[in-house]
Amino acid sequence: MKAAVILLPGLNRDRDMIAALTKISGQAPQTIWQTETSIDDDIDLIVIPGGFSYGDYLRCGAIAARMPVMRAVREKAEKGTRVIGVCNGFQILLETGLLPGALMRNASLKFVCREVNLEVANSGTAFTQGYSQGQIIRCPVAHHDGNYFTDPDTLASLEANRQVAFRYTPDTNPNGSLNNIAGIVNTAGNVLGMMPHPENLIEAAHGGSDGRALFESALGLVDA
């Protein structure tokens, strides 16, 4: 599968994401700048990395979501292309409407940068099939606005449809997210948004490789 990484002013995890995808897939992903209006048909996976696009002005991800490239991402997602948004990428996906809900200021009102534990809440998605159901993995977080919130009906729908892909373990929830939600997928199952940074834990040099199976899954490198 061929991957692409979206580039936007203010993102600062693009190099980490490019390095992770290159090491895992064996080929460098294509990079796509904010002003591009189309994405090649042979792209199978689109990744929006973390950072602070446009300085987080207005709302985190609000300006980025209105860039030409995001219209192209939406078109690809609606046709079934896999899309991952990590941290600010998750915020951008919410602002585009590709995923439901909002990410509010952390309950502590402080920027949080540490390692947390995640439970694999649904191992049956295209992004989590390399894990076991209920598996606990380690993953770093680094955000100020990661407190996932949505209305009661949407929350009930997410739970009923098994759209919650990852949860923080209750003792490591860094932001106060409803139901300890750390990552969700859309109803079609081809779009994932998550606050933790799996790209920063894929090899021994990082101190562990718990994030690696997510990319292996998304790239079709594990058995379904």
The other form holds:
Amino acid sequence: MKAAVILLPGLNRDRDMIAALTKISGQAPQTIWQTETSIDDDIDLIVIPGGFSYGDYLRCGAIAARMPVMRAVREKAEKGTRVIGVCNGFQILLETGLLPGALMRNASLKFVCREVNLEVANSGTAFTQGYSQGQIIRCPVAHHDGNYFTDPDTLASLEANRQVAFRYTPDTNPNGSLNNIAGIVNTAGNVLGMMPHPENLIEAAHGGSDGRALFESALGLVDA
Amino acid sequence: MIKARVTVTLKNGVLDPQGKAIEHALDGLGFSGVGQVRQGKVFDIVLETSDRAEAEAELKAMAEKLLANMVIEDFTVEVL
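With the form predicted on its own done, generate the form predicted in complex with its partner chain in the same format.
Following is the full complex, with the preceding chain placed first.
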């Protein structure tokens, strides 16, 4: 499978993401600048990395979500191409409406940079099949606005459809997210947004490789 | 030209940690009578049109498409 990474001004986790995808797939991902209006047909996985696109002006991800490349991402997503948004990438996916809900200021009002524990809440998604159901994995977080919020009806339907892919363990919820939500997929199951940074835990030099199976799953490198 | 103001506020029921922090800070400064603070955003916008109805429709569209996140926020449009 061929991956692409979206580049926007103010993102700063793009190099980590490119390194992770290159190491895991054995092939450097294509990079796509924000002004591009189309994405090649042979791209099977689009990744929007973390950072502070447009300086978080207006709302995190709000300006980035209205850039031309995001229309192209939407078109690909609607055709079934896999899309991952990490951290600011998650915020951008919510602002485009590809995923439901919003990420608000952390309940502590503090920027949180630490490691958390995540529960694999649904190991049946395209992004989590390399994990076992209920598995607890380590993952770093680094954000100021990761407090997942949505209305009660949407929350109920996310839970009923098993769209919650990852939850913080209750003792490590870093931001006050509803139902300890750390990552969700869309109803079709081909778009994942998550606040934690799996790309920063993929090899021994990182102190662990719990994030690796996510990319292996998304890249079709594990047996379903 | 028309001058207008769009005010974006959090919907009722949406927790506002920043508003809460401001509330506590006001209390710390001795403003003991503060019941609640909700933080929002104000956009002052100048439009080239002189048609009030057209301006209002345009501002509403701007708020819905970009200025407010309709998942968590409401807005009001005021032509000044």
